[in-house]
Amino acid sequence: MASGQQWVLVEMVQAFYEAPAYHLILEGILILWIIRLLFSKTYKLHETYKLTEREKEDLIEEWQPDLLVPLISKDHPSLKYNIVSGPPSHKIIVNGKECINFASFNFLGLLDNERVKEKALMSLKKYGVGTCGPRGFYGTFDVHLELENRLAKFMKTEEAIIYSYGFATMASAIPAYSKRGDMIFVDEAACFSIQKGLQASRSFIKYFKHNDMEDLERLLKEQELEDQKNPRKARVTRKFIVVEGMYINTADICPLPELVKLKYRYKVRIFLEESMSFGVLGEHGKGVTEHFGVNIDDIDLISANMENAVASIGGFCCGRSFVIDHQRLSGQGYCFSASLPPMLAAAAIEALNIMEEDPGIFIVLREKCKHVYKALQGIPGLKLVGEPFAPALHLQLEKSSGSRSSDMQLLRSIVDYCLERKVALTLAQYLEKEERFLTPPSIRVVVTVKQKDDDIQKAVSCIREAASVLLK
Amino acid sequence: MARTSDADLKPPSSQNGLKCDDLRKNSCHSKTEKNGPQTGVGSRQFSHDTFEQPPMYVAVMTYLGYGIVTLFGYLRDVLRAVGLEKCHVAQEREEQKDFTPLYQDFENFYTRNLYMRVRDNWNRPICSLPGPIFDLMERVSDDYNWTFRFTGRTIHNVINMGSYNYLGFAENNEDFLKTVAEKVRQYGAGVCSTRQEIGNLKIHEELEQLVADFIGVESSMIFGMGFATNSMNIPALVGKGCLIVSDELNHTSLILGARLSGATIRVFKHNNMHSLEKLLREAVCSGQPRTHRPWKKILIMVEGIYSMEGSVVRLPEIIALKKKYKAYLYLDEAHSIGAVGPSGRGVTELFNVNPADVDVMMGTFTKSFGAAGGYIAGRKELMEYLRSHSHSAVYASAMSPAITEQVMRAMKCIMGKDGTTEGIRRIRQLAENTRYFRAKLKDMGFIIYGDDDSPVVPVLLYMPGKVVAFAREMLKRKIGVVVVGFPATPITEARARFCLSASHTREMLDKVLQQMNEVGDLLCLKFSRRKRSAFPDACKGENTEADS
């Protein structure tokens, strides 16, 4: 060992001797600069601007952070909630007068439905209210087992998945599979749920006109072609379309049959959200997809709330279990969230049965929806917005006053006129600052199964009259 | 190597009404305000927030396990490529082979390869009511959990320590729920509508005004799901511009919630005032990045019980520090409202602390009340801007009314204003069970994290594969219990997660320790090395301190 320590330190020696002058003078300069550098004192780039203990509790001292919340003045509309005591049933008690109800989502009047209410009472004694933990711990009941099945055998799917809050749905779906990075065209007219999905996944959103499918073909042929030339990048970019059955904020439905062949001509694929279509379009009520007679295995997801026809709380998503068993793991209002109550659960059942037995309802819906629209065609001053057999018509004002607050007090005080008069109605709700593209103000009317003609009259002259005495 | 903590040095601080020499000496990081008198549960003084570290073969042997696994699961992949090895994962349809993958394969790789071999042990179905004891389907699979079928038969009578039922309110008794099912007659399951629009009830406007009063402020609102309370209530307090300053640990809702808001975003340790006073100081002393710009607000997120470690915030201090910088404090007691606290109002109550000093108070209706939602309350400037700007009151459905009226008489119970002393029972049932639980699981020799009054107990295991035999032992005891890995926790620190309740009896806890203790010693997971009695079982009582 020492012999070979020698014999290396030999060896230096002979090539300090053997090495060129300059070599000699370049190393001694290097070493010298780096003893140097060493022991310099080092520079920070902060130091020039680091401050004094003295100056930060100044700073401290002197910051004034803003409200927490900014004042509300006590006029504002939005703050005036109606008061319904008693249920919201087909006759609604509004701030103490009993009105007929053309304003609650309750489309198959499954509301106050007696079989509806017997098997949540049922449900009620078996399991309790509440079921106090998510899905992967003791959450999942039977009861959610069976809902999931029959749900994917009424929309005749592989899968179906339940959440617990209609609005959590298609926010938790969306993030779950579209992440940073992925690409989705969203229609102009989608409802908050779907934008907050869209914000919570941090994808590239590009928005379309609404309804216009010349405008999404443009952006996805745009799309192509920076695709061709980035084919890495485009290889694992995932592409989605989100679109509505039918359209909360406009009442009208999407053109399916030529998203789907939009789909496969530039391989993205599709999202659709049927909260106001399931229940109440198709022949069945299956929604959109049964509309057009479009093959329910072309759409990847649907998603709907089982707050409006269903009239339960919830929502689920179903397609195939390639795609829903995926938000098992990674849908978060699913994964670390509490599960439905059981009893509303079997409510939705129940609701789930009586729309098999009697596909008749659906066909009454749709008459009562054509019948309505007829008779408010043609209010001076207002103008009918929606599908003829769209569930929840908008009314809005046919010549906007310019500003967004005077055109909602004016559709307000025909709310108010109306209300006087034992017709409820409401207006429609947004935040005006959170929407991407604000729908004008409107009065939303619903039908349901439960109104009859003499009521649609009553409703249609009140508003008529509502219109010539407010609207000059 | 592994710290010791404290509490070797220090004995707990008892929380029971006898008066103890120990509380003088645990004076360790109180800086917090006198207490009350002491009352029959106990006033606190700050905690000992034992977070005591696993010998080294412990962490080595976890590591190794995951990487033995890992190794597998390449190999299997592998084998599932070549096809020597059956694929049972869902396959994209044939029309949309040319799609981009709908999932990157290493995106899924654990899930295939390390959660699919586990995952009997999670999502359980149960097919009675979620109380102390209940019923599980019994299922199994012949295809090593890829698929499940229900044999039919049903395991009878498992005891329940993984639901969130802390005061014991789920329950069907008929006479308890005779108003919900009046309820559910009058109103039915839904409500159709949105706040702002038609479904403001006038029973929502009444449990609002309960909740104020429970908490001791001015004014709430309630909503109907409590993941959803933070996630939309949060972007409409703070926006651009807004700092807000959130705990390591915070629930997903949380993050969530300030992701949407678009404010920008800090962490700080744990648990850990230094940390957040550093942070605090920092970010008004230099403001927004780059910009300089002062910040808009600062909002301070904290959960009052965590749900992974049981721990208890530190409330006295961050409300101090809060004060000191002109912060906002966002405090989230899902875990803690009804749970703590001599009467359970929560950590508010435990601390000694007015509840107007914290700004915005958010709570559940899932846990302590056995029903569903959440609430936001605070002074009434707040509630009436939420009223106006919050997402869930213009969007989304408002609560079912039978829910509605759950939670009512489940807060008056504990309110004691339904004239029986029913709540407080329950209250004081419920911490006991927690230290009696407590002090016998450290007895043993087991490492548990948390407060000494959380009854969230989680007992940490470490090595996957002993997380899932665990489980498993447990269930053949007829056992219910509830494992958390990876990713929900640090990657070394897998735990069994016990969440106590005011219906479990004395005879149930003394079942579940009797099998812990000898699970324990079948699995090894006895890793603590704190001094412990030699006789786990004479040792009767609350005062179970260390013999050091």
Given for the second form:
Amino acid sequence: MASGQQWVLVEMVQAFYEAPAYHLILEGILILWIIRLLFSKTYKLHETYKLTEREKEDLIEEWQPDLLVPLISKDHPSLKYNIVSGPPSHKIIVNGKECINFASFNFLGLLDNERVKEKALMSLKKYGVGTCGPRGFYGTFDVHLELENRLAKFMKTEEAIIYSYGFATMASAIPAYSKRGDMIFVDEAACFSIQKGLQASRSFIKYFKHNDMEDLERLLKEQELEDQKNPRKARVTRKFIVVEGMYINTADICPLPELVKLKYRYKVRIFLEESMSFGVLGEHGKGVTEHFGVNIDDIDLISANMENAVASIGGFCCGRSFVIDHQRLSGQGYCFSASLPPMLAAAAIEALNIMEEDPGIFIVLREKCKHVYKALQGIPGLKLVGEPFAPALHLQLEKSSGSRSSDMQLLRSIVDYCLERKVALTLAQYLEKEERFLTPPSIRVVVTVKQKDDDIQKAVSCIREAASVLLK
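Please give the other form, namely the form predicted on its own, since only the form predicted in complex with the partner chain has been shown so far.
Only one chain is given; partner chains and other molecules are left out.
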């Protein structure tokens, strides 16, 4: 054993003498560098200078903190409000002037309905103004349970859950199911409440082009290939498609039948936001599922607010019981917000009664929408965006000036021109720095069943006149 070790040592010495000179020099430099690194200090002590008390005081006086937010001019358009006095029904009093209302989302005209107001007043006298507590802490009233049962029955689903704030409904529902590591495929035109829900979920987000099913399928195929590479991860990754029934930013509807086919082909879940289509589309106002004749059980979760057609406040989700019950434990807006005031729940119940008793109201709304859509065609300088049956259409500039702020100013001048002539319109507003895909500026024209032919003619003539005067 000892002779073997001696032989190895002899070979090492012999190799040392036979090695090229440059090789030995390089090894020597490397050894010295390693020794230097081992024994050198990782930092150097810099000479410190002690400030006097006077110098400290001077520095403190000179220091100016950064602004919490950028300064905004008092003349900024968003800080100038049009003051409404009275109910925003068919006629609306804006800045003391009575106008025809083409701005409020009172699609079915129920906001000022006598039956709805009477039920709300009776509830106000019985329960008081608010609830002062979330649903889990003495905030669940019998009228809430009744409204949830009525919504589930109306939509023909197993169960429904109500929220006290429409925006928070989808923003709470998405992160209740989709978590970090899950995958969400979402339309580029998705509304802001969906975008906030996506952020809160911390999931992987993939956007597909608006209503482009080929682009969506391309993304789904890419994900399928990724799943095949890592099947173990794929088994625990949930995948969702999130769309709107009728898009508030584009006034068109999603191709739901094609989405359902992709759902089963690629094994994903569908979340459907129906705030603009609930109480609007379908023979009985049940939304885009009824419009297309799609089985509602094919949709994993349906969400809508009650602030448009129902003319109340809050929102709801509906679907299978085990899906909805999960939100009662995980829906942030449900668990941590004071529950819906009982008088608004009572108003929503009465609105559902009217919708069930008079399904002809949806036919009237669709005819009004078609009338307005046809009348708004061909206005010089303006482009109409939306479907003929959409109750909230968009008028965009035919040719952009190249500056978003200039385009906004031009459209705002048209809105102001019409307001001076007693026609109330609204400019579509967006949080420009936070929107994922910012749509072009537009004037929003809202249709309701209460608008008469003369009102529509006056509004269209006013818009046409404003465009000819201001868009030269």
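Note that the structure is a prediction, hence the values are computed from the model and not measured. Numbering follows the first chain given and starts at 1. Rigid core (definition): largest C-alpha set, two forms, superposition within 1.5 Å.
- In a rigid-core overlay of the protein, residue 431 has its C-alpha displaced by under 2 Å between the two forms.
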